[in-house]
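What follows is a single chain, given as structure tokens, in the form predicted on its own.
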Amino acid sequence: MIWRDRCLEQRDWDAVIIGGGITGAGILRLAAGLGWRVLLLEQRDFAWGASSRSGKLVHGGLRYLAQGRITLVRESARERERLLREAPDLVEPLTFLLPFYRGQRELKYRAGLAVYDRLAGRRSRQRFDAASLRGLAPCLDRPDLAGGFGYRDAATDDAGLVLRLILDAVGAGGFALNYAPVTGIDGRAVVFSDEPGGRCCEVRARVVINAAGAWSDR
């Protein structure tokens, strides 16, 4: 309670972030590193909202590129590589199956890979045979069955890399609070509920942002 008191204490900002998911942690951990004064809001606990209830993957967006999205799934793609960097602990690799039946272009399917593996930066693929593949996932036999491809993404604990973004901002010198919910905006003052002290309180800030996802229009 004793930081918290401090944290209270300080009235203004370069910038307030509402929210305590993955966007608003990284952007905490972001700000922090650059030596703003940055204070973090959050409603509740920090990631209980979307940020852990997600798919638990970590991706580059395989998906996208027959979407065209090029740009997207390198990014995503070169994000993950750092984040298994950095955060061996809370990101590690998962491999993913992709098999391919008789009658069905296996070139497609090769050349999809390659472009995913050369936006990451890293070549992850591997190409089976079809009793290789049964071997390794029985439940994909089938009498067309003609081989299939490995690659790979990444699985995280995806709470704890919320914490783990936070606590890093905080030693950077950034300031989180939970259990403050933000109940008004005027410009640039912000004003929420300090609820473990039963106060109403207010704060300033060169900028206000907004990364309570669901609830931002709230």
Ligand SMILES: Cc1cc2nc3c(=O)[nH]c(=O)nc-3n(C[C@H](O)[C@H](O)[C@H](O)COP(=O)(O)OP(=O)(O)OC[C@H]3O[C@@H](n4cnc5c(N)ncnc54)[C@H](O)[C@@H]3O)c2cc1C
The other form holds:
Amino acid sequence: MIWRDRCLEQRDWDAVIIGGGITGAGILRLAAGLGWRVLLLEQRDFAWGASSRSGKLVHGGLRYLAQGRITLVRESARERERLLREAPDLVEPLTFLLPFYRGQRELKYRAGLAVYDRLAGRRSRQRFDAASLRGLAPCLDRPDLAGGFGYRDAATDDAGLVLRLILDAVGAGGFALNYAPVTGIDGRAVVFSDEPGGRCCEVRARVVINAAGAWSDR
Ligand SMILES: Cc1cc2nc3c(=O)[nH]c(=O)nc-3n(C[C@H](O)[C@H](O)[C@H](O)COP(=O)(O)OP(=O)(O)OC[C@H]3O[C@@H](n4cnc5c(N)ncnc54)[C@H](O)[C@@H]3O)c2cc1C
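Right, the form predicted on its own is done, so what does the form predicted together with the named molecule look like?
Below is the entire complex, every chain and molecule, led by the chain shown above.
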């Protein structure tokens, strides 16, 4: 019996997750790791939604520092470092340059980046004078360029990260079906189509998790 049929045969689950983007995939991996009987249902290909169309940055949220959102920045920066450690083939360091011009306060940038590094638990900032910065980025050719800083965030293959999480989850005993759009929820019953098999299916779950992204309300 092929794996998909084996999965479709099961009627009762601890949790059913609707949506195979990064949110659903992350929950699937966590739940499978906890030993839950968990099924993820995706209407198209895994990562078909926003999770394959993002800017592909794994950032600590430098801009949120200016809004004083320290807890958020600390959590994102530490998650970034964790992803760099745990998935080095999918998440790579990416350096950003932050120029400043005569009349702007260098101290503001220096202090902001020092806090950013501190929250990440790792120093990445670097100071460049105007000539070095022009060498790195010739497009920064304004005559009032005073210098700049480099700091490190990260970039990823967003769809690849989703697939990695799903594969890890399946390895840990979770189940995930694509081409299985959920068409209705009635209490603990979840109704979906098995498109390759051309049939309508119904399963029961103790918990239904809506991870359908922009489609959540629908
Ligand atoms: C232009 C843009 C740039 C971005 N850049 C970044 C960035 O650089 N870094 C960053 O961290 N974040 C970025 N984001 C945000 C990030 O992409 C989203 O936060 C993230 O992808 C959301 O993931 P998700 O799993 O919640 O939703 P999605 O990836 O959209 O997943 C939802 C899934 O649910 C499925 N679904 C919907 N309805 C059903 C149904 N009835 N049955 C079964 N399945 C269903 C959909 O097919 C879809 O695959 C960006 C977003 C956009 C739009």
